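Just one chain is shown here, as C-alpha cells, and it is the form predicted on its own.
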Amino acid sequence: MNKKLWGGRFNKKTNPLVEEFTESIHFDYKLAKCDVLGSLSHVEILKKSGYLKPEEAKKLSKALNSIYDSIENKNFKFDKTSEDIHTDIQNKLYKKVGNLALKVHTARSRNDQVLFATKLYCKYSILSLQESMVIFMKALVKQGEDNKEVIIPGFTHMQHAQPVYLKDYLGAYLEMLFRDEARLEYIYNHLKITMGSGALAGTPIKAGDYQIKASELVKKWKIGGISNLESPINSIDTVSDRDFIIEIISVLSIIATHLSRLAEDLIIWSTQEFDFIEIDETFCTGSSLMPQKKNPDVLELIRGYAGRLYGNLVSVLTMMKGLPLTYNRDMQLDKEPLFNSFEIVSNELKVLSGLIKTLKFNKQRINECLKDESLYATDLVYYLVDKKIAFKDAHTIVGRLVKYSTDNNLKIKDMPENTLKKFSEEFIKADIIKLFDPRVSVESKKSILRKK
C-alpha cells in the first residue's frame, strides 16, 4: 500500500478489509486533473505566504505540471493501491521531488482539497454539457426548419386535441432545454472555487492570500467564469457543503426528464399504429428471435435512465440529511452519483443529436390523421363565439354536433346544411368546410410568438 496523507498517530497497519471498503480511487480518479490544478494553485499560495521559497515553489510547480501533462496526454496511470486520487498524485509528486513534496500539504486538508477538485470538475463538466446541449438544440431547430410547413395532430391525454406545427412541437423541447441551460448557467456562475478552509477551522494563511486572480495561478485552468480563487466566508460551512452537488444532480435530473419525454414521444410516433416517423436503422437494434423487429432501444434506454438520475439525486439527499457538521466520510459517496449523472446526460445528448438528424417524417400518414374532424372542434366553437354566442353555449352545441357525428358515423362536413342548423342557426356549411383545414386552424392561433 502506498503512503497515505495521514497515519502519524497509528502504530498498526490498516486492516485490508478497511482498505478495500474505504478506498475511492476506482471512481475519484476522474478528479485527477482538477486535483493537480488545486495543488499548483496551493503552491503559489504557499509561496506568497512565505511557507515555500521561490525555488521550492518552482520545482514543485514543474513536477506538478509534468503530472498534469501526463493526464492531459492520457499517459497518466493511477495506482489502484492508493487510497484515493489525491494520495496517488501526492505519491507521484514525492517520486519526482522527494521530501519537498511533503511541504505541499502545509495549511491544507484533504477536506478542502477534495472540495476544490470537485467544484472545478463540476465547472468543466457543466461547460462540456452545455456544448452538447447546443449541438442537440441545433439538431432540433434543423428538423423544425426542414419541416416548417408540417402540421401534426396535437394531443392531450393521448387523445387528438388540436393541430399544431411540428416546429412548435419540437420547439416545446427547445424551451425546456433553454430553462435547463439557464439553471446550469446559474449554478456555474455562483459556484465559488475556494481554498483556505483547512479541515474545518481555516488555516494560518491570511484570507487575502487566497483571494488572487486565477491568471496568477495556473494558465492551464482555461475556464471562463473563474476570475478569482477565493477564501471561504465560513470554513465550517464550506467543508460540509454539498448543496452544489445536489443542485447539479437536480438540474441533470430535470434534463433527463425532458429527454425522457422526448424519447417517449418518438417511441410512440415510430410505432406502426402512429407511423409518424422513421428512425434510421443505425440508431435501432433488432430481435434475437423475431427477424422483422426494428427496436428504438436508444430511446427506451434514455427513458429508463431518467430513473437512474432520480436515484442518484435521492441517494445524495439521503446521505446528507442527518450529517452533523462538518465533514463526515459519508460525503465520499457523493462522487459516483455526480459523475454518473453527468456521464448519462452527456451521452444521452450526444446520441439524441445523431438520432434527431436522421428522423424522417411520414407526411402522408400525418396528413391522414389530420382528417380527423375532432381536431377542429374547438375551431367550430370559436366560429360560433365570433357569431356572438356565449362560449359555454357554443361548447355545448359543438359537443352535441360531434356526438351526433360519431353516433351516426357521419362526418360533419358531409352533413347537409339543414342538419347543421338543427344544432345552430349560425352554422353555414361553406364556412365550416373551410375550418376543417389544419393550416387554417394553426394560423388562427394568434397568441404564439412565432418567428417568421
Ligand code: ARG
Second form
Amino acid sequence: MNKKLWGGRFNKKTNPLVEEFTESIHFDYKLAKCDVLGSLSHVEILKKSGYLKPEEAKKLSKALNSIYDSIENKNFKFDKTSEDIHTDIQNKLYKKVGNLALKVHTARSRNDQVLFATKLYCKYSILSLQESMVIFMKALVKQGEDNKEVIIPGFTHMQHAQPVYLKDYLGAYLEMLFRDEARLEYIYNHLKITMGSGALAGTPIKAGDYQIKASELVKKWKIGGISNLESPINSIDTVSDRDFIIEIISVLSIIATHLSRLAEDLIIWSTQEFDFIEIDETFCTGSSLMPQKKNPDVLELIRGYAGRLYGNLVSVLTMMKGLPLTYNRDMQLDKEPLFNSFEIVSNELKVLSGLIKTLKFNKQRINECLKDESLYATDLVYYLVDKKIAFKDAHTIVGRLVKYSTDNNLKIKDMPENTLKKFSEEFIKADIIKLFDPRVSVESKKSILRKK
Ligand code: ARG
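Swap state to the form predicted together with the ligand from the form predicted on its own:
What follows is the whole complex; the chain from before opens it.
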C-alpha cells in the first residue's frame, strides 16, 4: 500500500472500501504538473524562510524538476493506490530523495496544494481555450468575408422577418464570443494564486516570504502574464472559496450556450426544407439503416453537451451551498465538473472550427427564399413613413396589403397601381417595386456601426 500524507494517530488500517471511495487520483492526476510547480514554489519559500538549507532546497528542486519532466514526457506512472495526486507526487519525491522529502510539507496543507494546483490549472486552461476561441472566430470571420455579398432571410419566431447580411449573422456569434473572451479575461486577471493558508489558519512563515515573482520560482511556471504568488488576505476564505470554479463553469456554460445556438442554426439551415448550407461530408455521419442519410451529429452533440455544462455548474453550486467553512471533503468533487467543462468546450471549439471552415452556402436556394415579399413589408412601412404617414398607420396599411396579397395569391409587385392606391394614395408602383430587393433593404439600415 502506498504511503498516506497522514496516519500517525491511526492504529488500524483504513478499510479498502474507504480508500476506494475517497481516492481522487483517477481524476486529479490531471493536476500533476501544477502540483509539482506548487511544490517547487514551496521549496523556494521554505528556503527563503529558513526552513530549508540552500543545498536541501537545491536537491529537492532537482528531484521535483525531474518529476515534472517525466510528467511532461509522459514517462510518469501514476500509482492508482495513492489517495490523490498530491500524495502520489510526495511519494515519488520520497523515492528520489528519501527523508528530505518529508520536509517539503513544512507549513503546508493539502488544502493549500489543491488550491494552488487547481488555480494554476485554470489559468493554463483559460489560455489554451482562448487560443481555440481565436481559431474558431477566425473561421467565422473568413466565412463572412468569403460571402460578404450574401444576404439571407432573417427570422424572428422562426418566421421570415427582414433580410440581413450573412456576415452580420455570423458576426452576431463573433460578438458573443468577444463577450465570452472578456469574461474569461476578467476571471484570469482576478484569479490569485496563493500559498500560506495552511489548512485554514495560516502558517508560521511570514507573508512577505510568499510574495515572490513567478519568474523567481521556476522557469516552467512562467507563462504569459501569470500573476505572482501571493499570501492570502484571509486564509479561512481562501481555503473555503470555490467561487473561481463556479465562475469558470458559468462562463463555459455561456460559451456552450452560444455554440449550441450556432449548432441549432446550422442544423436548421442544413435541412432539406431550408437547404441554405452544405456541411462537408467529413463533418457528418451516416445511418446504419437509411443509406441516403448524411446527419449533422457533430452539431447535435454540441447542442446536447450544453446540458452537460449546466449540469456541471449546478453540481458545483449545489455541492457548495450548504458547506460550513472551511475545507470539507465534498469539495474534492469540484474537479471532475471543472475538467469536464473545459474539455467539452475546447473540443467543441476545435471541431466546430473545422466544420465552419468547410461549410458551403447554397446561394441559389438562399436567393430563391429572398423572393418572399413579406421580407420587405417593413421597408414598405418606412416608405410610407417617409411620405409623412404616421408609423402606426403605415403599419396597418401594409398589414392589410400583405393580407390581401396572400389571400388572393397575388404578388404585391404584380398588382396594378390602382389596386395599390386603394391601400394608400402614396403608393407609386415604380418606386415601391425597387424596395423588393434584398440589397436595397439591408443597405437602407443605417443604425449599425459595423466593425471593420
Ligand atoms: N484530493 C483532495 C481534494 O481534492 C485532497 C484534499 C484533502 N484535504 C484534507 N484536508 N483532508 O480535495
